[in-house]
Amino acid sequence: MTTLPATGRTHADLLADLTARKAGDRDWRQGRLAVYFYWLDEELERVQQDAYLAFWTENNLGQRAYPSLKSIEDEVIAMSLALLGGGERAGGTFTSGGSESIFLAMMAARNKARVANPNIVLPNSAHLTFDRAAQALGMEIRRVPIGADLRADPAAMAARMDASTVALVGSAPNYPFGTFDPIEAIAALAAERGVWMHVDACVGGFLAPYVRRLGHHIPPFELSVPGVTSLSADIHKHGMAPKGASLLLMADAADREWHKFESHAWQRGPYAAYTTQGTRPGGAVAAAWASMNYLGDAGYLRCARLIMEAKAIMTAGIVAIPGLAILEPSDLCIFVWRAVDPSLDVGKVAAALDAEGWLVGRQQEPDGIHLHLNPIHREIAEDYVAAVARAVAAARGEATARIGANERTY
């Protein structure tokens, strides 16, 4: 369509034509793309769908008029803060996700610092959402390459800081292979510069608290780690939380007015906001308390054990399939396999499964196949891993096949 109809449609037609429309999307529901969504089971998407829905139209700008979403809200940030180290002086911000949260932190650290041509120093492993939060700010990028370990490298970030270096960047965990950088070494980096520090935790703000419940190793990345400025964390990630809510957390609350909008420069008075948006959904606020009541502690305690259940199935499944190994190392619920055995063409084995249905997640570097697990590929790991499988032997047959026919052809 390209323009409106002549006049209104019925809601049972507009409902059908949506419906026709979704035909060909990924069924998220069944477990067969590990990017995009973030899902534990039906229960849950009605909670969140009804809490939703009771403040689906209401403007959370607005919370004068709407003192329940400022209570909602301040109850979310208090309980987040709880859970990844905030003091006393701790404060937070509610964002529209990951990238508007960075976007924040970065405009804050800029402000406060208030030098010419600033610069933000962080590994190449980071989020490219700091490049383009650098590029609308007019800030400077300087990534640094990480070590054979897959983290950052504090000593290198060092060497490439200087006089106008505002901000240090550590990911807890990074989005391509899932490992921690030091966050304690970058934020003692950070604290003897006098810069500002930042960790990325909207994969991990919310999972990895549980995964370490759980016996496993999870370093030191939370506000409490001193020389560590904000924390970014995603509800809707692991927060289990409908999209639309991220949180940029402060170890010192005062520091969320470095990136504070306040103007009074025309007729309708005072407007001031913490965001980058003006009107902001309620309902994305209001789904997110609710899912992270409904959940509880024990309820995230689950989806933690679920995903490295997941992850240890299909980790030690794809190992044993002759040709195929695991990227090492891999902290939490992001990991990448690839061929090592040269003859194996990993686009070959990507398409054969994309073929079955699942939706493939290709890593650069190096060649691969990258997976970012939730709960529900608890239900589909073993099914997961018999598709690498057949996936592995058709790209082996593919090849068998042409090297046959060129035989044949010479």
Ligand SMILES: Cc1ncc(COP(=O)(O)O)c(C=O)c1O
Contents of the next structure:
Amino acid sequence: MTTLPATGRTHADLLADLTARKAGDRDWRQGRLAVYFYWLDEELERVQQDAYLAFWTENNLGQRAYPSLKSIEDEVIAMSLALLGGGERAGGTFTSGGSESIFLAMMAARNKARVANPNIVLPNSAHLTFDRAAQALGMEIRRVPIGADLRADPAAMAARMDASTVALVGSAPNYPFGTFDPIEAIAALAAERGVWMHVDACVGGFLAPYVRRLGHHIPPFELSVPGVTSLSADIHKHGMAPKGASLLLMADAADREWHKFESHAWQRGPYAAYTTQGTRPGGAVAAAWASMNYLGDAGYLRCARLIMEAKAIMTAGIVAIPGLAILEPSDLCIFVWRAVDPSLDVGKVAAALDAEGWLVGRQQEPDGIHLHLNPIHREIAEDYVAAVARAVAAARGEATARIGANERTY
Ligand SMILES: Cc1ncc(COP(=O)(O)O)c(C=O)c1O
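Could you present the same protein in the form predicted in complex with the ligand, rather than the form predicted alone shown above?
Full complex below, order starting with the chain above.
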């Protein structure tokens, strides 16, 4: 059994121990993961670390004590609303991550509608964190099959709605395929039926506007789309901030009241919060603010360019390997590739890539390999294609074990 040490260990001993424990971790700085991290370069990393350390233990629950954190958080929200179509009435909340933003949005939708047995209607490509929120909030989840174009089917969603439907959801883009749902059509449906419409732009929020500026087609998904009520955008994803930074943005700031908790039912007096967290790390908001201001528009545009270049190199290289194909369409930084030659076992290709040190994201449907690119992948795009070619050769030689889709589903 592990217990606390009887006497404390030294600073040097602890750091040596932590560093040694990392020896077996995947080397994400080398871009060998296509999940869990976002990285540009060491300069940005240092900015983030210094900004985090400047507020390393300040509690963002206590903005009365730290007006600095209030002004920093307000600026993060204002910059994001300006980027993501927020009008004069818009507002937002800084949260710990995409899951908390989505939880709060679904709670607000439920609280505003006040119906018995509330349900959420969403495409079946939407992130599973909606199901987790629904489970905790006592709501029913109605997953509707997406179309052959890998996008939500608004007519099929309409058919699943009833008087207890309190929210519709669309992704911008979804995680399994990287496709944008038809946000305008889903939002119009929501407006017609008078229900909450949430846009999950956790992945796309800080990337899609810049990819659009590069000339790629990105359909409207922002708060400015009529009928959109709320939008989640993760600063700790393509906002390039360290973990613990997301936003729940509202087209009308008044709707924030539906996810506010407020009570004075104890001896200590009133307590109020717009988040599920009480104590909140000041470092996370300071580092998010620093990342956004350090990169600026030009920096985010550079990230977008690097990602789309990496995607072009990887997809062209993969389709040139006999037996492989890219699943189309994919609009942004996520894509899936698979084997179209029935004699080629993608589980064996995955195992061969894994053996070379690439952490493989296995797609369940269709059986394939999932990639979520970030700027560092531009540097290793050619290496990845070469590794895939070697892995396919190894799999054809039957020399490798198998990684099945259900063993690695994220
Ligand atoms: C589309 C989408 N929504 C929501 C989430 C959940 O975000 P988080 O992991 O920050 O809670 C993710 C995470 O990958 C995502 O891809």
